[in-house]
Structures are given as structure tokens and as C-alpha cells.
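This document opens with one chain alone, in C-alpha cells, the form predicted on its own.
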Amino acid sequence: MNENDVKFIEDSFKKYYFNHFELIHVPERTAEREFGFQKFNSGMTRHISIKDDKELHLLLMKNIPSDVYCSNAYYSFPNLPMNEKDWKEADLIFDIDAKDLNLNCRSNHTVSICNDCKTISNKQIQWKKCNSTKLEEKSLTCKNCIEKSKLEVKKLFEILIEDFAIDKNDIHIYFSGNEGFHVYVYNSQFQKLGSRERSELADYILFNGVIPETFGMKKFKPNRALFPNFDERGWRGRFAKDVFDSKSKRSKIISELITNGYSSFQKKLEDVSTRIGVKIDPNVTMDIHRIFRLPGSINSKSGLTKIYCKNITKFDPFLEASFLNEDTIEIIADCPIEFKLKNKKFGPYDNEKVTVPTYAAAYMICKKLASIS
């Protein structure tokens, strides 16, 4: 990002942190957490200890970071190097990102940027201009991406409550500020679990490693009575609802499954897994030392805010997560994809001078699809 773009974005972010500090979620037990931040065109600064809101506000206004982070872990000494922090416990965090859902719509709103000649195209090919293959992809997330991500969040919410007996009030859902959602679990019986145990939790939620025998299928002499019923809890009940569709079809479908054999059933489980397993990033869940984007802070990949979702069904990130101001600015935009923010449509732009609100300019600049003219 060039100097003029950095100055514009930093000024916009500074105004946001000054005017919207009430949106910043200062987590409980603040003094036990590690904080960190990044500045534009610079590396990460972490191992920071903050006592309260006042210190956090000072950090934001003094440094004007591109991104702000906070640990899910609690430490005795959060400002010391990792091996000296004295880890106590950590909240459970799940990451659901549209880019991991293999959606067909992605190709319609993903652009490629050549790192050599800086050409931008929505055709993901080698450029004739410089014959480079060093391409960077940027996605302008669409409504379908968000809606499909919401479905994954809802599936996860159900599993956390029904299978893990977590109080729904201890589950907080945040829009990540870019392409998905972060689901936090506070004050649960899983706080002290290490990485290996959290990896097993992630496998359960992903529906990984399941075997036919769990659902009644055996290699030799399968027993119809062992197949799951609709009223069972957990994965057996979900399997029944997905595969049998209705109670009236259960007997007929069980007969077909037994006739088709064990290997066919294994393939059926793989298909079922893609539908009823929750597509979380397991590496995020198992990491007990990671620092996560601070709720209420701006995501430098989009200029949108990581914001708490009161109602996941009705939540619209293109309206509710866009907080930068409406002051207009002239930019050179090379954005071949139309996008919508605050109920206004922008683009497509073909390397042209346009005057747009700050929030739209920041969105395109953060996506590397525009620059200050």
C-alpha cells in the first residue's frame, strides 16, 4: 500500500476508534490476556499487557493499528515471551470462513491481481501483458457467501448446546470483518483443555473420522435394529434425519444401505459429512496461544468491523459492519466486480477516477482495487 493510501486509511481508522470506542469489546479478565497489533506495511507487535479500557483506547489512538488482536488464553504474565507467560486456560473459538465452503459463487466475485504488472482481472489466468503467474486473489464477499456461512454458524450453535451442554448465553457470535464469523465460547467446562483435546473437539464438530459401525453398519451380518432413529441425540440423530429424510422412509432406506454393502456405506458417510459436519477451521480451534482479532476493531482486509451479531439470521454485514464515515473522496478504482455497502451499489470500475464515500473507498483500497488519486 502506497504512502497516500496508508495515510487515508489510518486517518479513517483513527476517526473510527475515536468515535466508536463503545463498540470495542474489552474482554473479561483483561489483565490476564495478551494483546497485539499490526500497522500498515509493518510487522506484528505482540506480548502486550493491558489493564483496562483506558489503556486499550490509548493504544488504539497512539498507534492507529491496521489490525488489533487479543488472546483467547489467560496468562499469569501476558507480557512475557510465550514460554514464560504461564498459561492458565483459554476460551474456545471457532472460525467459519466463506472461502472454506467451496461455493460456486466464489468465481463470480474473485479478482486476481498480478504482483508484477499490477493488472487486475476477474479472469484468473496468466497475463499476456507480462506472462506472470504471481497472482494474488481478492474476494468481494457476496450475500450468498454470508448466508451459507450463517448456516454453518447455526449448525455449530446447535451442536455446542445439544452435544456439549454449553449455555447459549456463553456463546457469542461475531462477524469477522471480512468473509465469515468467529464463534466464542466463554466460561465452559472446556476452558482448560490443551491443543490435542481441542483438536478432538474440532474433529467431532467437523464429523471427521466417523466409522460405519457407529451408525449400525457392519461388514458382516448388519443388524437393522442398530441403525439410528430420528429421536436420538447427537450425530446418530442428525444422520437419521439427513439420510432417511422421514420416518416412513427409514425401513426402505436401511434395506438399501444393507444391500449396497459396507464400502458403499462408507462413501455415503463421506457425502453426509459434507452436509451435516460444520466447516470450521480446526487449526484455529486447537491453537491455545493464538491472538484473535479484537471484537469491535476494524479488519484491514476490508475496512469493515468485527462486530457482535445479536441476531445471526437477520444480520447484514454490508450494512451493520460498515462504520467508516460518508465523507466523499476521489480515488482511482480498478474494481471489475460490483459490490454493495450501506444499501448503495458501487462498481464495476475500469481503472477510472470516481468520487465515493470513505467507507467504499476504504473497502476497495483494503482489497487492493483502488488507490488515492
The other form holds:
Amino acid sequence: MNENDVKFIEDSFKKYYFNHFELIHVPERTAEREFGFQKFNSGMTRHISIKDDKELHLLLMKNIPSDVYCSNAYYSFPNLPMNEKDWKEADLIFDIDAKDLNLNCRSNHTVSICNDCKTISNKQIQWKKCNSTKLEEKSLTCKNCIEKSKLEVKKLFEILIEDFAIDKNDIHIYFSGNEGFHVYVYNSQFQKLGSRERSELADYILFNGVIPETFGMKKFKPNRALFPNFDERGWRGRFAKDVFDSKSKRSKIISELITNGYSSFQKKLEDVSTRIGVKIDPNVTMDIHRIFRLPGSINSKSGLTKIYCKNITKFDPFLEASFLNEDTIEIIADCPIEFKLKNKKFGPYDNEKVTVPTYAAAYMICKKLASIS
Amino acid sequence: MLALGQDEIAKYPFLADAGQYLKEQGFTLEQFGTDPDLIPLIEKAYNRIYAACEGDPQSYKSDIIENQASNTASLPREVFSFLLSIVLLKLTGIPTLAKRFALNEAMRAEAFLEKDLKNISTDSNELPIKIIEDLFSIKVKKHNDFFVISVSDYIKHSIHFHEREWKLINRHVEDGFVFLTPHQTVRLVRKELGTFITSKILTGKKPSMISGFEKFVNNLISYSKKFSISIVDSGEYPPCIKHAIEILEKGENLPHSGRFMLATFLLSKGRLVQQIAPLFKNAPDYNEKTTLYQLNHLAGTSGSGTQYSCPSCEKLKTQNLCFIIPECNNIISPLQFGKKKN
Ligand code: SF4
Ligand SMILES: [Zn+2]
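To complete the pair, please output the form predicted in complex with the partner chain; the form predicted on its own was given just before.
Now the complete complex, all chains and molecules, led by this one.
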């Protein structure tokens, strides 16, 4: 990002932080958390401890960070180096990102930017112009991406409540500020679990590492009675609903499964997994020392806010997560994909001078698809 | 401490306080070394250790038959042989023997525990449930034919298992609890039971020699040479490798994937096939010839001539061989462990 762009983005972020501090949720037990931030074109500053809202506000105004982070972990000494912090426990966190969902729509709204010759293309073709390998992909998330991510969030929500008995008030869902959702679980029986244990939880949620025996299938002499029923709880119940479709088909399908044999059942499980497994990023869940984007802060990949979702079904990030101001600005936009923010359509732009509101300009500049003219 | 009945002590002798038990029975340790009537008890203890270390518990003649002591007189003999085993192992001071003995005792107790668990009503005050609660701080509740424990307690223990059936996904989970059979419940704590018994042997000072015990202790020391694994200084090894070595040291079964990881890792670190082979000699299915053959194959000194490389961390994770700690610090292969700076 060039200097003018940085200055423009920083100005607009600063206005946001000044006007919308009420949106920035300082997490509970603030003093036990590690904070960190990044500035444009520079590295990460972490191991910061903050007392209260006031201190956080001050840090934001003083540094105007591009991104702000806060640990899901609680430490005795959050500002000391990692091995001296004295880790106490950590909230359980989940990251669901549309880019991990293998959606067909992705190719329609993903562009490649060549970092050598600065050409932007939305075609998945071999780079002819300069033969560079330094291609960067940028996606302008679409409605489908968001809706499909929501489905994953809902699947996760159900497992957390049904299988793990988490109180629904202890589950907080945030739009990540870019292409997905972040889910926090507070006060659960999992607070003190380490990384390996959390990775086991992640596998459970992902439907990873499952064996046919769990669903009644055996190598030798399979027994019909061991196959799951519709009304069972947990994965057996979800498996039954997905595979048998309806109660009346159960018997017939079990016969088929038994006839097709053990290894075919294993393949079936892989196939089932893509539907009923929840596509969380396991690396986030198993990381107990992570600093995770702070709720209410802006995501510099998009200029959108990581915002709390009161009602996930109705939530529309293009409407509810865009908080930068309306002042117009002239930019040169090379954005081959149309997008919609705050109910207004923008683009496509073919390397042209346009005047747009700040929130739209910031969106494109953050995606490296525009520059201040 | 739990209040125990006589045959409960015989089944779970590690729950007894040794000093107190001897006092109550009116004996001192010295008597066992000198009184000709008591010496057979040391022999019994010696056999108990030997059978355990050989991985052949059948060769030890227990006085407990069918979950019950064979007669009242035999009860104290059973307890004494355990307590004297501990004394012998303390005097010997060799961790490998202690660990092998402990693992075997754990498995023995596990069998009793399972039977006792099957027989309880719903009273959570019953001994098997108390043992699991007191020793391992796991709250167990009986629910029809199952025992339920919290998901978090379950994972803390189950992650030590390599078999896929132990993964949480392959368990019945409901309302924050995992449902287990009596067998699974006790199997879950075997490792900790072993650790608990090991700690009884290895903590505290090494006692001074008791007259009459020397012969047995010396026999044990020379016997233990069979198990010594001297080539491996695992100080700077990553947790996955350390864990694999630990399993072999205890004579437990390391899955094929684990052996592959360990061998390729050590070969890459410049160890020779001849140095690595002894590592596997404690494995239940050890065969010197095949081990050397396989190692040479991996080293590329036979067969195709290509040396196999150590699997990536990612691969090891899927095989449940990874025991990641912060020091692993985003490395992609165990070979990088300790090289990358924070
Ligand atoms: S991260 Fe790699 S080195 Fe560390 S324990 Fe796992 S597999 Fe071994
Ligand atoms: Zn899309």
C-alpha cells in the first residue's frame, strides 16, 4: 500500500475509532489478557496488557492500528514474554471462513493480483504478461459465501449445545470482518484444556478420524441392530438423519450398506463428513496462545468491522459491518467485480477514476484493488 | 486415604500405606530378610517383579482367584508380596524395572476394577468409583449399563491412546458427557494407574540395604541389563519422539507408524542402524533379524537404496503421534525441533 493510501485508510480508521468506541467490546477480565496490534506496512506489536476501556481507547487513538488483537487466554502476567506469562486458561474459539468451504461461487469473485506488474485479473489463466509467480488472491465475498458460512455456524452451535451442554448465553458469534465468523465459548468445562485436547475437540466437530464401527458397521458379520436410530443424540443421530433421509428408508439403506461392505462404508463416511462435519479451522481452536482479532475492531483486509451478531440468520455484513464514513473520495479503481455495501452497488471498474464514499473506497483499497488518485 | 477391607487391599495393594500396614500386621521389614519363614515372601515378591517385567503375568502365582482371595491366610501374603516388590524395586533403583512392574500391576488392578465396576449398584460411594475419583480426579457416574464422565476429563486421558476408537468422535457424547463401558472406563486410567504406582516406587530416598535382601536386589540389577537402552539421549528431542521412546522403554506396543517415525528421525540425526535396533528390543513382538532388515531398508542401505525421510508434523498429527508443545513453534517436521528461534 502506498503512503497516500495508508494515510487515507488511517484517517478513516481513526474516525471510526473516535466515533464508535461503544462498539469495541473490551473482553471480561481485561487485565489478564494479552493485547497486540499491527500498523500498516509494519510488524506485530504484542505482549501488551491493558487495564480498561480507557487505556484501550488511548492505544487506538495513539497508534491507529490496522488490526487489533486480544488473547483468548488468561494469564497472570500478560505483558511478559510467552514462557513467563503463566497461562491460566483460555476461552474456546472457532474460526469459520468461507474460503475453506470449497464453494463454487469462489471463482466468480476471486481476483489475482500480480505483485510484479500490478495487473489484476479475475481469470484463472496462466499469467502471460510478466510470467511472475508472485500472485496474490483477493476475494470480494459474496452473499452465498456468507450464507454458507452461517450454516456452518449453526451446525457448530447445535453441537456445542446438544453434545457439550454449553449454555447458549455463553456462545458469542461475531462476523470476522472479512469472509467468515468467529465463535467464542465462555465458562465451559474446556477452559483449562491444552492444545492437544482442543485439537481432539476440533476433530470431533470436524467429524475427523471416525471409524465405521461407531456407526454399527463391522468388518465381519455386521449386525443391523448396531446401526444408529433417527432419534439418537450426537453424531449417530446426525449420521442417521443424513444417510437414511427418512425413517421409512432406514431398513432398506442399512441392507445396502451391509451389502456394499466395509471399505465402501469408509468412503461413505468421507462423503457424509463433507456434509455434516463443521468446517472450522482446527489450528485456531487448538491454539491456546493466540491473539485473536478484537471484537469491534476493523479488519484491514476489508475495512469492515468484526461485529457481534445478535441474530445470525438475519445478519447481513454488507449492511451491518460497514462503519466507515460517507465522505466521498476520488480513487483509481481496478476492481473487476461488482460489490454491494450499505445497499449501494459499486463496480466493476476497469482502471478508472471514480468518486465513491469512504467505506467503499477503503474496501477496495484494503483489497488492493484501488488506490488514491 | 480410603478405608479398605482386607480383600480390597489384596486387589488394590497400592492403596495401602506400606509402613502402617506392616505395623498393623506386627512385622518389620528386617524380619522378612532374616526370618526363614518369611523369606519365601521375598521370593514371591521377586517372582512378581520378574513376571511383570517379562510381560508374562501368568507365571506369577497369585493367591487371588476369581476376584476373591483363595483363603484368609493368603490375603496378607498377596499384600506383602506387593509391598516387598516395592521395597526391592526401591533398593534396586532402576526406573525401567519400576515402570514395567507398575504397568503390569496397573493392568492387574484394572482387571479387578473392571469386575468391581460391573457389580456396583448406583451408589457413587462404592470403592471402584471412589478409587477413580480419588486417584485420578475423574468424576464418574453410573448411568444404566454405562459410566459417564465429562468430555474434558475424557479427552485429558484419551489423547494418550493411539487407537482411533478412543477418539472422542467415536464415542457416544451427550450433554457434555461421554458414555463408557466398565472396560473402557478402567482402560482410560491405566496409564495414570501405572504412573501412580511408579511414583510409589520412585519417589522418596533410596533406602539403605536391608540384610537378606541383597541377593534379590543384585539379581534384579543384572536382570535389568536386558532392558537398558543407552544410546538415546532424548534431551533435545521433540515430544513426539520422546513419547515414542517412552512407550518402548516401558515395553508397550508402539504402532508401526510410530516406529517408522522414530527410526527415520534417528537415522536423519545420524544414528546408525546398529544403534537404533536395541531401542525396539522391549517391544512385545521384537525379532532382531526383522528389525535390522527393516531399519536397513529405511536407511537405504538395502533394497531400493533411497533413505526414507521423517514424516511431517502434519502427517504425525493425523496419526495421533504428535504431542505438540509451545516449543514446537510452527515447525513442519520434528527434525526442525529446537532449531527455530522464537
Ligand atoms: S509439532 Fe511436530 S515436532 Fe512437535 S510434537 Fe508435533 S509432530 Fe512432533
Ligand atoms: Zn462466494
